[in-house]
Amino acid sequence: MNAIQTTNLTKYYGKSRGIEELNLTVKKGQFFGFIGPNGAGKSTTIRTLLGLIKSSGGSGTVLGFDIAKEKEGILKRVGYLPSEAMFYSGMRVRDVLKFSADLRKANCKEEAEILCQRLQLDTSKKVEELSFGNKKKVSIVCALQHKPELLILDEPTSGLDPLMQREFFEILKERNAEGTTIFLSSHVLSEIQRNCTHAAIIREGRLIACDSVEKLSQTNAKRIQIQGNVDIASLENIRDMKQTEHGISFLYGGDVNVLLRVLAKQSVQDLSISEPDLEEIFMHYYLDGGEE
C-alpha cells in the first residue's frame, strides 16, 4: 500500500485551473517533495488529497482511505501544517496544543513539551502575541505531536530563521528514519535537495516529472565557466548564458567534444565542467518543458 495514489486527480474552481489530471504515487517511509511556485497547484493538491476541498474528477487515497469517502479516516493519521496557519484569539500556545492533542484524543503532552524545546518555542504567551515564525513553531507541534504515519506539509519553513529550519529538518530526519512518511511541499529547491529522497515537479496544476531526486537532477547539460575572452558563437545547445566577472557561465547540453576542439583554439585562463545544481535542473523543466 501506498502512502499517497491519485489517479487523474482534478480540481477546478468554476473555469480556473487548480489541477489537472494528477497521477501521484508516494511510498510508504519516503521523503518527498513536492516542487512548484506559488500558483502551481501545490495547496490545492493537498487539500484535495485531505478531503478539504472536493476534486472535480480522478481519484486518491492516503494511506488506502479513499479522499473522497473517507476523509475521517485520513485526518486521524495524518500530521498537516497549512501555509497559513489561524488560531482562535485569547488562547495560549499551551491551550492551543491541548485543543489539538483533545481533537485527536491523544495524550501528546510529552512530546509537546519536547517538540517546543527543541524549536524555542514560549508555551506560556497568547497566540495573538505571537510573531509569524512563533506561529509557524505551534503549527509544527500540532502537526508532529500525536507521531503521525504521515506528515503532510505545505511551505513549512516560511517565517522560521535559519537555525530553526535546521532544528526542523533535524526532526523531520529523525521522524523519517523512524518509518514515518513525509510530504514535504516547497519552493524552495535548496530544502528539497538537502532533505528529500524523492519529488514530484508541478506546473500549471499538472506533474512534469516525478522522480529520486538524484535522477531529477541528472541532465544531458553541464554548467560551463570559462575564464578569457573567448567565442562560443559556433556552439549549439547553450542556454541561461550569464557574464561573470572574469569571463562566462553557461548550460551547455552538447558534445563536451566539441567544446573542447571550439576552446582549444582560444585563449582560455581557466574551465571548470559541473552538474546543475536543482535550481537549474528547475528551470530547465519549466522554461523547456522538460526536453533536452
Given for the second form:
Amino acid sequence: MNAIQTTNLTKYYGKSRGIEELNLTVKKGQFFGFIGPNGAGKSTTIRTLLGLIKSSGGSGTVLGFDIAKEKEGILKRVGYLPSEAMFYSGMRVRDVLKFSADLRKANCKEEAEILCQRLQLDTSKKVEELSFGNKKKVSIVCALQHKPELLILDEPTSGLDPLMQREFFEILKERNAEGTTIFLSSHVLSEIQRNCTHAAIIREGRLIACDSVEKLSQTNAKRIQIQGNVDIASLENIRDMKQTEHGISFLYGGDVNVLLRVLAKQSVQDLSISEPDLEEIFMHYYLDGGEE
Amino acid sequence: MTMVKHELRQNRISLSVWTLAIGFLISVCIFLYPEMKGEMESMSDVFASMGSFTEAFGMDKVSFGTLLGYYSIECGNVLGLGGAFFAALCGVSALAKEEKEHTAEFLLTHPVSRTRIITDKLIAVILQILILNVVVYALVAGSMAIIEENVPWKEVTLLHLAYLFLQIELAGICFGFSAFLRRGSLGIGLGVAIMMYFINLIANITESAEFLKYITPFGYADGAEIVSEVALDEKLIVLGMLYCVIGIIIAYWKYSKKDIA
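Please supply the corresponding structure for the form predicted in complex with the partner chain (the preceding block corresponds to the form predicted alone).
Next comes the full complex, this chain leading.
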C-alpha cells in the first residue's frame, strides 16, 4: 500500500496557484524527500494532505484514507512537524507535550522523555521563552512522541544547529528502520541526498521529477571543468556556465565525443569530468523547466 | 473534555479579571446606596425630568429612591455593558485566535474533528459566561443582604437572568463572526456589543424606532422594564436565542470547511 498517493491534486487560492495536477506516490517505508524552492507548493501539498486546506480538484489518500473524507483516520496515524512552530503562550513545554498527547488520547510520557533527552530540550521552560530552534524541538517531540506510522515534516531542520540536525536525522533513521514512512520537505539538497532514499522535485506547483535519489542523481549531464583558454561556442547542450579563476565550468548534456573533438583542437591545461551533485540537478530542473 | 479544559485554562486570567472587576464595581455601587438614598429621593425628580435622556436609560419607569430602582439602572450599566463586552470578546476570539496566534496548525493536525473543536470551544465560552454570572450574582446577593433587610430577590434574579441571556446571545452571534476572522476579531466583538447597546438607546428614545428592540438583546435586558413588570419579555428572548443559534450554526458551517492559514 502507498503511504501517500495523490491523483491530479490541485489547489488554487482564489486565482493564485498553489499546486496543479500533482501526482505524487510515496510507498510505505520510504524515506522520501520533497524538494522545491520557496513558493513552489511544498507546504500547500502537505497542508492539503493533512486536511488543513481543501483541494480545488483531484483526490488523494494518506495511508489508504481519503484526504477529503477521512481526516481523523489520517491525523491519528500521522505525526506532523510544521515549518513554523507556534504554541499557546503561557504553557510550559511539558504542558504542550501533554496537551498534544491528550488530544490524541494517548500516553506518550516515556517516549517524550527519551526524545527530550536526546534533543536536549528543557521541559520546564515556557514555550514563548524558547528560541526558534528550541520551539522546533518541541514540534519534533509532538510529531514523534505517539510513534506515528507516517511522519510528515515541513522543513524540519531550519533553526536546528548542525549537531541537533545530526541527532534528529539519527532518530528519523531509527524510526525508518522500524518501519515508519518519512516524508520531508526541504530546500537543502545535501540534506536530502544524504538521508533520503527517494525524492520528488516540485516546481511552480507541478511535480517535475520523482524517483530514487540515486537515479535522480544519474542524469546524462556531466560537470565539466576546464583550465585554460578555450572557446566552446560551437558546443550545444551547455548549462550553468561559470567563469572560474583559470578557465570555465559548465554542465554538459551532449555527446562526449563532440566535446572531446572541440577541446582537442584547443590548449587545455587541465580537464575534469564528474557526476553532478543533486544541487546541480536541481538547478538543471529549475532553470530549464525540467523535462517539459 | 481536553479541549474545554484547555480553553478554560487559557482564558482563566481574562475571566478572573472581568468577573472581579464587574463584581467589585457592582458591589461598591450597592454599598454606596444607603448613603445616597437620602439624596437620591430628591434627585429622583431631576432624573425623571431630563427628557429623552431619562427615557434612554429607562429612568421614567423606576425611582432612584428605592434599592430596586437604583439597582436596575446601575446594574444595567455595569453588568449589562461589562458582561456584554466580556461575552462578545469571548465569543469572537474563540475560533479566530487559533489562526491569529498561529496555533491552528498545531491544534488542527491532531485527530480531533473540526466539529468537536467548535463544540468544545462553544461549551467553554458558555461555561465562562455562566461562571462570571454566578460569581457576580453571589457577590450582589451578599452585598444586598448586608445593606438591606428586604431584598427584592425575584426582581434581582430576573434582572440577572435577562443579562445572562443577553450575554449568551451576544457570544453566539460573535461566535459566528469568529469563524470568518483571522485578525481584528477583538475590535469586531467590541463593535457588535457597543452597537447593540446604542441601538437600544435609540429604540428607547424614538417611538418610530421601537422595532429596533427586536434586533438588540439590550431590548429584553432593560432593567427598568423588568423591575416594573416583574417579568421577562419571553418573545424577545426567544427571538434573541434564535439569533444566537443562527450565529452558532454559521460558525459550524463556515469553520468546518475553512482553509486554515
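Positions refer to the first chain, counted from 1. Because the structure is a prediction, the values reported are computed rather than measured. The term rigid core refers to the maximal set of C-alpha atoms that superpose within 1.5 Å between the two forms.
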Problem set entry | Core-aligned C-alpha movement of Asp255 between these two forms reaching 2 Å | yes
Problem set entry | Residue shift check between these two forms, rigid core fit, Ser56 Cα at least 2 Å | no
